[in-house]
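Next up: a single chain in structure tokens, the form predicted on its own.
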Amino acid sequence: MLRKRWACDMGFNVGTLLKDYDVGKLSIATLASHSALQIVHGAKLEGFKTTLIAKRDRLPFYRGFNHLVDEYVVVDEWSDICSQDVVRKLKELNSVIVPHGSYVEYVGIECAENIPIPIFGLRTLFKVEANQKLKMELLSKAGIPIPKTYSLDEAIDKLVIVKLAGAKGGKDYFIAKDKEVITYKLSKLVEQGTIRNFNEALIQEYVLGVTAYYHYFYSPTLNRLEILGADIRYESDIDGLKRLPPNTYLEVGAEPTFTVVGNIPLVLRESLLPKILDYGEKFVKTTKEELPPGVIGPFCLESIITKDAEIIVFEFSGRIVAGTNLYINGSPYSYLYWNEPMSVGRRIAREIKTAIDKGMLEKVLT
């Protein structure tokens, strides 16, 4: 079963982790990066204490938001989060870690999976998310339409995009249309130490259309999937090249790259929403089957919408995504669910608060 390939044995359960906690004094903790300000802002609105784990050189910026942060845990390197001193401090603060896009990328998969602190969300999804091929395998198993994937052992007869593992925000992705170019560019990335071998890269059909990223939230306390927003990612240099006349990008010595530099709000055609919800429900169901107890809280399906309004999902993120930072005061969708401003950061805190009230805290933490 696929479940065996994705499982990790942490040697503890969330009940053990909570044994010495004062649940009435939980602190919402996260790394000072990515969507941290949204997370602590939402936690404060729901009455929680907050903790930022910050590198020393980032403190001056985050101290400008001291009204949102009760405690700072300062580290010299991100990997220090798993040190005995930091773990002891987080436990003293009754911390629950909320992972975001920088979490695994910064601290490393071993620390991310095995830190003995309760995590809001599905801990075993980290390993899948860090591997492009496992991600596509999970989406395929869910019955969600995905682009064709190629290997270097087969003929490549159309435009492809080559992606690297991990939350790199599109950095070093490239497009190509033959194996020689792919092999050459991957060799350069190996030489630079960006990847260890060709197998770390995913070669995927380049689907033409509009990119759209859907922000979901699965609530174990309500047994409900919510669509909380959507965005488009602004990428350099591919979005800048759109402004040049056709076929002139070679004249300026540029090739398309895909480093994400920001996010743009998106409100979708309402006729697309039933399909988007269906894809999200399929994802939730499959994670419950393959990675029990299944996804908890925020996740994102990342797609192309074609000219025929087909939705092809090329990737997923198993936690809060940076596009949700657009909606600190809530999105049109979250407002329709809650009839009040509801960011994803606040939605996380609301879920933890509801879980405490219902005696379901172990259902939302791993």
Second form
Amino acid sequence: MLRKRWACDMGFNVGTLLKDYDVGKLSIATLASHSALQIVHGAKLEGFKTTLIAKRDRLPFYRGFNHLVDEYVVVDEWSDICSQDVVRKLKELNSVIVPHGSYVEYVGIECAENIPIPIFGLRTLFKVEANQKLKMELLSKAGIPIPKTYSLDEAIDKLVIVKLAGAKGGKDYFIAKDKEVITYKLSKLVEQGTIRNFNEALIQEYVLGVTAYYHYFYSPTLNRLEILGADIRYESDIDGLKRLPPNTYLEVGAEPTFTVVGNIPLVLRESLLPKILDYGEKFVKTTKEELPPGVIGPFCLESIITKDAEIIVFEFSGRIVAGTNLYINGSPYSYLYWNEPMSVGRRIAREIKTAIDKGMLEKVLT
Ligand code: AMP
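Follow the form predicted on its own with the form predicted together with adenosine monophosphate, if you could.
And the full complex, kicking off with our chain again.
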């Protein structure tokens, strides 16, 4: 039932997409943003050609890393990547697209999921990721503890965080305690055109504790889930409010906001790791059941750890997250799995390489 809701009919399969490819000459392609440098750096270490799809104004910056890039495909708008010219060029280069955290946000969901170029990862997850409510439903189905979700028809008995769709780094989120404030603020966002209607917002219990974000990698070729790292997001101004004496910000009427400005490395208390691995395994299993063939490669569970060491997951990303940029030379965890510097970008390329060697390429691309 849920599977039917989530399924999307692409009208093509990856075998067909690979038909005209020279698999010995694959190029790892990504949008020049987010974690692109890590991705092309990792691809080069594993011996692949690389392609950066770049907006014209970003070229001067990326040109500084020409040694990591074999080809640039220049676009005026991100959505141009679905134009016939760009698709033809990407095919000629035998490109595999590695979607990162900005991919859907930049190119739009229609282009993101329908582009006729092989994607490293699970295409059908994009649509779920673009919808806050479906996301929470998937986590809940996996049996992963999540915060309570409220509707405006019921009593709001706890502090809540109101979230908007899309990966805009926490922009326009707000915290509230009562329904009137939520309705008033959402009306303003509708007036400004930020959202079309109240249904686009997710009203979620605000969980007290500390934030922690886990970087997983599911390998279909090894049938293994790895925890490759963890981070904390540095968010303005919620993370700055603690610099003020208690209650001062209430006096000046400041309202916490959640705009991500960077990432801070984190190593976890080792006794938390079995539970974190278990959550990741639950996620892999459920995506296999609900969205076959299931998640491929990097994903991230975003959580609050409470004072009782409960882990509550409030969000996931089905792609490489920006927090992995901390570990271009590997993380304390990836080193333990691989005994060599292994970033997530490199791990992606290693997976593609292993898949080619084992004749399993169609198991890691969609
Ligand atoms: P998200 O867009 O879901 O990643 O949320 C952006 C930020 O809001 C997170 O990094 C957290 O700091 C905060 N946040 C999101 N959901 C919750 C929650 N349920 N409880 C507490 N803080 C949250």
